[in-house]
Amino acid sequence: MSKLIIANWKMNPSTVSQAVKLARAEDKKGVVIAPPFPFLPLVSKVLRKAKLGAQDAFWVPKGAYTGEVSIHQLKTLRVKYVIIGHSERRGLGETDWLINKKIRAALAEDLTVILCVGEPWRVRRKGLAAAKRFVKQQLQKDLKGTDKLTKLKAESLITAYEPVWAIGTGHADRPEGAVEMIKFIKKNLQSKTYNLKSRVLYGGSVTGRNAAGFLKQKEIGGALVGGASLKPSEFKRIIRSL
């Protein structure tokens, strides 16, 4: 299974022209680009090699839900992937209950889910065992009921391990530490409950300087890249590290 690089632009860039220019620069095979909702239509038209992803989705097909975007609407724009449960959304109050609703709806509609899990520093400071317990609870709550979905396949779900204490701080986890957690996540996904041999990515201050250290690890299936995905030269350096 080849490595996957996901460019999460978050709430960037500022203009449509900047988004189009950035999309063209990062349009590479093995890449998923997740721009803000307003830029999805034009980025969709630009991409030739990369796949299109969304940064979130709502679980109800239509109705009186101001500000939300449905999975069906995303699919009309050729969106193939959706990030769900990113730590920044969890930080804004998104609960595991909401995340579970979104995951089940996306999987039922054949979108590939990129589920983000990871522990905050208040947990990690207690040690690796505490971090594993925290992440295991996230997986249990976020994936509740997905084993009953008949369409669920290994490629339906990608998990991104993103230690919250590493995101946007410039202090990435050590590759060895990330591997330990990713092995643990894979073991849980491969249990009888889910029976999923899904790829698990690393996310958290990934840069052109440290990407190779993570991507050379066979257990790490790729990277979820935030800030560095806004700098074409930096992002290309990450791609070259493969």
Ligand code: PEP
The other form holds:
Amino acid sequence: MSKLIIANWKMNPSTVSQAVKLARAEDKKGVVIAPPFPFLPLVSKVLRKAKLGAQDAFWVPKGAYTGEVSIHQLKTLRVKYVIIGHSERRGLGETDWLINKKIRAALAEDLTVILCVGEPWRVRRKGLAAAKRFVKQQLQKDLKGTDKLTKLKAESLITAYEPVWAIGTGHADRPEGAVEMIKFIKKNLQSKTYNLKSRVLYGGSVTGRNAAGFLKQKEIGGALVGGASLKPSEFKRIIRSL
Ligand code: PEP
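Since the one above is the form predicted on its own, can you give the form predicted in complex with this ligand too?
Expanding to the full complex; the earlier chain stays at the top.
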């Protein structure tokens, strides 16, 4: 399986012309670009090889939900992927209940879900076993009921292991540590409930310098890249290390 690189631009860049320039620079096969909502229409027009992703989506198709964006609206812009449960959204109060609603709605509408899971430092400092328990609980709550969906296929669910302490801190996990957790996540996804042999990525301070260490691991299906995806030269190095 070829590796996938997701560029999560978060709330960047500042202007639409900068977004278009960045999208052109990162328009490569095997890449998913997730810009902020206002830039989706123009980035969608620019991309030839990369696929388009959204950083979130609401689960109700339409109605009085100020500030929300529906899955249907995203699909009209050729969005194929949606990041759900990013730790920055969980930090703003997004619960597993909400995440579960969004995942189920996105799967039902044939979007590929990129579910982010990962433990904060207060858990990790207690050891790997505690971190595994935390991640297992996230998976159970976030994926509750998805096994009943006929649309749940291995390709429609990507999981990103993103230890919260590694996101945006410059302190990436060690590749061996990421592999251990990713094997654990895969074991959970392959359990009788889900029976899914799906892709699991690593995310958390991936850079041009350390990307190869993660991407050469056969268990790691790719990388979710935040900060480094805003710097075309850095992002190119990550892609070159594939
Ligand atoms: C992310 O946004 O999910 C992320 C991993 O960010 P960064 O690469 O900056 O740590």
